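Take a look at this single chain, the form predicted alone, given in structure tokens.
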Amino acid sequence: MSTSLEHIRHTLAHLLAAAVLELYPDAKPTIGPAIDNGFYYDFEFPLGADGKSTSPVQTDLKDIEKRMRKLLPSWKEMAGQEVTPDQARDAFKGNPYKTELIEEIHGKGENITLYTAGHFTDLCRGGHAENPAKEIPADSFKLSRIAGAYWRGDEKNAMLTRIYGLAFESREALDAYLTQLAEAEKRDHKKLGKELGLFLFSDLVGSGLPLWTPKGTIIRELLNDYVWEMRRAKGYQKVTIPHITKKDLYETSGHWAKFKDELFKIETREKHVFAMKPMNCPHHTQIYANELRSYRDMPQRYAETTMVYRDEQSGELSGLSRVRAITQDDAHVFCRKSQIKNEIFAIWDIIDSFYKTFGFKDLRIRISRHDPAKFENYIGTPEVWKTAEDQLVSLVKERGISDVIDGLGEAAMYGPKIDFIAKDSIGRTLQVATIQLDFNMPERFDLACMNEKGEKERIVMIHCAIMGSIERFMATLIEHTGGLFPFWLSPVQVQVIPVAEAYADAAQKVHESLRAANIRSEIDLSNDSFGKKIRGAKTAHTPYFIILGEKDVAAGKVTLESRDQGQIGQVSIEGVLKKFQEEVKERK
């Protein structure tokens, strides 16, 4: 996001507030920030003289929208101005939000500034348009949908009314936007999933914890194994690991302190506390822990799929994009600082080939740093904290990238990433891999090996995952495909379909064929009609269909059709399996 675009965005926040006060003057606002594609506002809004809520449903956005647009012309300066928190209080007497975080801002000791435009004045740090009016054209944003959303995020705070508004640079852009948003809803994940048959949530289960089918079972173990079959050739080793632990390990690896409320935890008979694992380094560090290394046995690559659990608010999870229970494709490098540019580089180029496979080419990478100015939130010394960063710096200038995206203060607990960044064939920008070096963990858990000289050397971890989770990977490619998985991938590859009952038999042994050949073959002996078993198979998004009739049966072939490419013609059954079995070891 551009900083002008973004301070427009943050504008419009103020602006939506103001509409909302105008035709809703007991309602209450919040706060209201510039977000990637537009802003957002949250409001407490009274209960009514019958008890009920007065708060807007969507159908009221279009009024708000057009209050929204009713003011604009009359905004033409953002005017700031230092008050004392007196004069704070007093300007937002009855707002208890308000008044909330004008007291944080003064018990930090910083300047408390109003903002205003119009008749409107908020508390705000600022970053705005300095014209409104004249910057701002009046067909460049829409409000979009509201949500409820609690007072800074904290589930024992109110549950406060959320508006959402999108805003771009043009009424063009806008309109991109929105093409890309309908786009985005007939990918959407959870509805392909549930209509492909790949996964389920059920209410006695929980949410968050995604049930798989036989289908979606497929297709993620043979991601699962394509990521290993890398690994493998790279030199790493599986390791298995149990799924508790005592919060003894937590405590010295640093997660207690940090997330100790988002853990699952247990409680056993005997009053020890257990926890159910949110990650894998912890364990991990245990297994190289357990003898004494030698410079000659480094590195040490532990690889593991594996489940971590988490405990998110219900409110946060969304499909399969944010789960409480992860399978990572997770690995651990423990390696000599000598040994880092060459673990890294081989990571790097699993993650390269994996994701050129599916279409995600060019991969932007970023480089996730700590934030200096909220230490606190990381361990070890800002020492080794440039140590690290520096060297991932000089990696990636190496690796030849030169357009690197400064990820200030989204490093993780214990050491920076680099993270590469992917579009989707829709344009949408996310997060897949990531690589993360650690100088920080090798510390607590006094991790050594002994180098040439006979002496301790401490060593350092890198941390891997190549789809990051197995959930949203698999979220981001059923909508990157939009269902229309490779026929490698596919969980049904092929329906054989016999034109009438008088073929079933040679459909039945075309069927066999293909299964003795570890082809996903399923074949349609149903009463329904040809008509409906063809549209069946394309409904289902079948990579392939075979067709048997009278002709194909006295030729001794099939008729082939391709979901991709049409209808192929009459091909031998060794033809065709010759055909699919290149595209299964292709990775067509």
The other form holds:
2 protein chains.
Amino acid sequence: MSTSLEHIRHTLAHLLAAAVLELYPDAKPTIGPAIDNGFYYDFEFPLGADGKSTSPVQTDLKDIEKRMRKLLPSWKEMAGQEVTPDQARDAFKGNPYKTELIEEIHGKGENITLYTAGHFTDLCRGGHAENPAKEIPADSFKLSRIAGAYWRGDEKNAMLTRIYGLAFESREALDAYLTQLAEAEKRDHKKLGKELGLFLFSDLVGSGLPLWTPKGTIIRELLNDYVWEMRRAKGYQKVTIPHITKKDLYETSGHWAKFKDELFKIETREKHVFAMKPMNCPHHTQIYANELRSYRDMPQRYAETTMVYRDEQSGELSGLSRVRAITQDDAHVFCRKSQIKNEIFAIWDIIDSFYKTFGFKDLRIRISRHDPAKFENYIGTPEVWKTAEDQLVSLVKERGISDVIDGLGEAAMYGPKIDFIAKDSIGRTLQVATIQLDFNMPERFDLACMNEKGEKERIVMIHCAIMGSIERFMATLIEHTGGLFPFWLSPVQVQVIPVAEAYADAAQKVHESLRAANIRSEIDLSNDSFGKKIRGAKTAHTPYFIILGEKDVAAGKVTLESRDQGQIGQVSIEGVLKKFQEEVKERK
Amino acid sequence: MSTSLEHIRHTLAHLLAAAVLELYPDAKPTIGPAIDNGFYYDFEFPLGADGKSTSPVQTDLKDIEKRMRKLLPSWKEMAGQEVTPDQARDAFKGNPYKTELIEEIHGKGENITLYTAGHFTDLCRGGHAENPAKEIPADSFKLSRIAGAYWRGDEKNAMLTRIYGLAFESREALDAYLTQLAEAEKRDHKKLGKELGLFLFSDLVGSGLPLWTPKGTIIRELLNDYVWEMRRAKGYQKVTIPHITKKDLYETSGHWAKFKDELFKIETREKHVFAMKPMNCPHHTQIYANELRSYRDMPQRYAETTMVYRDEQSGELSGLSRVRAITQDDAHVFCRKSQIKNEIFAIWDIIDSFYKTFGFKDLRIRISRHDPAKFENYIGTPEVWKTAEDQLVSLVKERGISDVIDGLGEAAMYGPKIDFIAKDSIGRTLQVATIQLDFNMPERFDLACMNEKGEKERIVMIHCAIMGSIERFMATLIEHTGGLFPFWLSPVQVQVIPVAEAYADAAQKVHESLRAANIRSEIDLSNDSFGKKIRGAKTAHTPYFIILGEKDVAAGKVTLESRDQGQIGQVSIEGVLKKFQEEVKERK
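Now show me the form predicted in complex with another copy of the chain, since the one above was the form predicted alone.
Every chain and every other molecule in the complex is listed next, the one we just looked at coming first.
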């Protein structure tokens, strides 16, 4: 968010506190920062004479909001003033929260400042709108919800009441956000995934461990085949590794030390320590290292779609976005330094094609670098990191990209990355693919090839996943399409519906022709009414219906209707097959 | 082995002991049973005056064997005699091993018998050739090797010397066995797999955890695609499950109690107990149970090729035959009782087709039943087991199979099986596919469908794997073919070799046409001599070579040579492509 928007949000937190104190004079204000989409403020509301909480509830937000709007015109400035600790203590006498903060600031030897607007003064570091009445449109914010929150986030402390507000530059921006929010809720992949019967969670198997139905598996496989088709054309080869290893592999790779908490660890009956793989690169190095490689064999490009595992905490799990078993469409290129550019550009081409197919155009680029201040989080030397990062910067430049996001501290443990950032159909940005350049694993596993001079030459590794993980990409795709998958990807592509039982045989024949042509057709021969059948197919977002009635059978044709384009009309079955096969081929 | 062959082998163990005692009078005989391919006898050989062992070594076996042959004609009978404990103790005075056995037999209140042939008497329960001289051909046995063995197999006991012998009905049978043994050694999948570069083991990853190279992965995928092609035609659908689960799933399925030692167990950071899956059926039940199923949805047929895991002991691991991570081409059919026959016969058809493709004809059938004496090893009630076993017996009969092996105690934990037994190209029998009928899992997971009357109807599960495991099938296939994979399955199908550099461009064009036609072609443009290139392709067992020389380029053709049929001659490139594509299609 822009700095000025942050200042406006922060100012609105003050305004919220002022409004609350006018309506609830016994409330004790605590803290109120700006956040990603607005602001909040935490209050202590005392118990009333009847022993019940005096805290406002959701329905009271309207009144508080009204009071904020009433106060706003009188907030012509936010005046800051430095005070002594005693002055501050005096100003917030009877408010233990503010007092605690004052002592803390004083203890650190920092200055204490108070800010006043209208009749309201708050302990604050500053960063506000200069003239709130002028700068803040009265219709650009909205109180959104009330929640409980512990003082300073610690469950041992008192439970406070948090009031959240949304705030944007203008009413239009606020409305757009509210629309996006409502749209996102409708498209939530957890909800749609269940409705469309794509995946499920089982209480017996556990959270964070999705199971995929036949329909969900069809989409997974089609996506994976698409990536593989493009990789194959670029000379990739599939390999296969087990999902576990002795810990020795990760001691060599460095994952054991850096990744330890998130590893699923296994003690065998013989008391050896194994781990489930959190990444595939260390295993793949072992396939590379199995033979002495000549420069003529380079690059070696290994692809494998396989699950990796992370011991995530239950509270952090969320649908397909954060799971404990993740299917990566992973690949590792083992190449000479002189081959880096070609290999990275080949991957880049695949990423561009893949995301364009789904309407993610103009991906933005982030160069994710290491954070020198936290060098203990990485393996390798500063020199090696500089070489790798410089190379990525120059490749991005050579590719003609000028609008680059700087990802300080976003690198992988073993090397910097080019991350690709997409915008989905409702305007949300998300990181999708990634290409990682790694000079460190080859060092640790002593990976080399014999060069033209017969000398051992250190190689480099390039890590890349096109989808990232199938689970996360599926979540993205479900929400991006709202469950209206393109034809080539739909688990059921066509629903064949006879208008009445008399046309069931004709419908069956059409259904079988479609199946024989590898089109995923279903036929509805149930006793349900014609109308109900059509509604069923529409709810399932089936891309096409083929309807067979008297006129169709008489003409030896079918009536075709499209989910996206509506009625198409009477078409020959050959025409339908040709149309469908072309759309599959073009991944429409 | 037949009883009489067992008697002969047992008799030969006596004869071995007699020969050893004549040549090594200080040796103390202990025990000597018949085994699978012959017999052995364990002896204690005292230390000599020089402090060194007097035990014979490998090169002494010839002399012992000669002495056995010399004694054999005088062994006209094996006379048994019951003796008192004292008589027995007296006969084996100074031999603590025999004395220990005598006390043991006496302690159990059993009769003690001695058997004598020629001048040799042994403590023995009987079971011999009646007239060894007549019944045992002198050239039907052979001493094979010497090894150390602890008395009674316990490492706390004295180390004895074990002499092994091979013995068969006739010299021809012995020779056939020796030939098979030599052939098996040449074809050992561990040796060939390494030579052909199909898979590897890494010290860092650990034993029992194979990693598959691009070449090995090509074969795995082709095999798996073949199985899937047939399953798809029978209405199977792919599903996808995670490789771990909370232990709750296995407590419900019964695996936790019965399978516990072999489970890889995981304690998460939140102290929950997870396990890596040793089987896929419990997970698949959760996909079935995710929806209320109507009789119209039945059967549901789920297929998934995925790894399962067993915490095997290091000493039991062997190449691909016994591993810790096993890729099963697994499938589960959820069906009504009335559908069992159709479903089992459909699987049976797939099994027949699959194994016939590799030349495994006339698979023998074993019905693997539970062992009522060890009912604690199974889940379910005796009635349910009887129903399931009776049904398998009647299906096997209906399929017209009369030659059925009875597999008492060979059932799975949850149900009886039809096992398929193949004979490989060097005559060894091995269990391949299996079909399992399971009334128990549906009970435990409460799996049902709504039948025509709107009532909840208990369903059954059929478990089947066509290859069993890809690892074990690969081991079988490598040894069965001796590494000479059929054309459609070869990682490199064609090697293109220009006779000299002048024909490199023409060769490159041919290579590219092959690649474009999805034929796995490789081209050898190295500086090696033509002869060396040909030898290289032959060592790699490449099914075809295409050679390009002056005459070929002039004629616009290629010279084709087959690994199996030798020279084929000059052929047009269109002719080659057509031939190759047909062979792939027919899986030749």
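Keep in mind that what you see is a predicted model, and the values were worked out from it rather than measured. Residue numbers count along the first chain shown, from 1.
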Check whether Glu195 and Leu174 fall in the same rigid part when the chain is split into two rigid parts between these two forms.
no
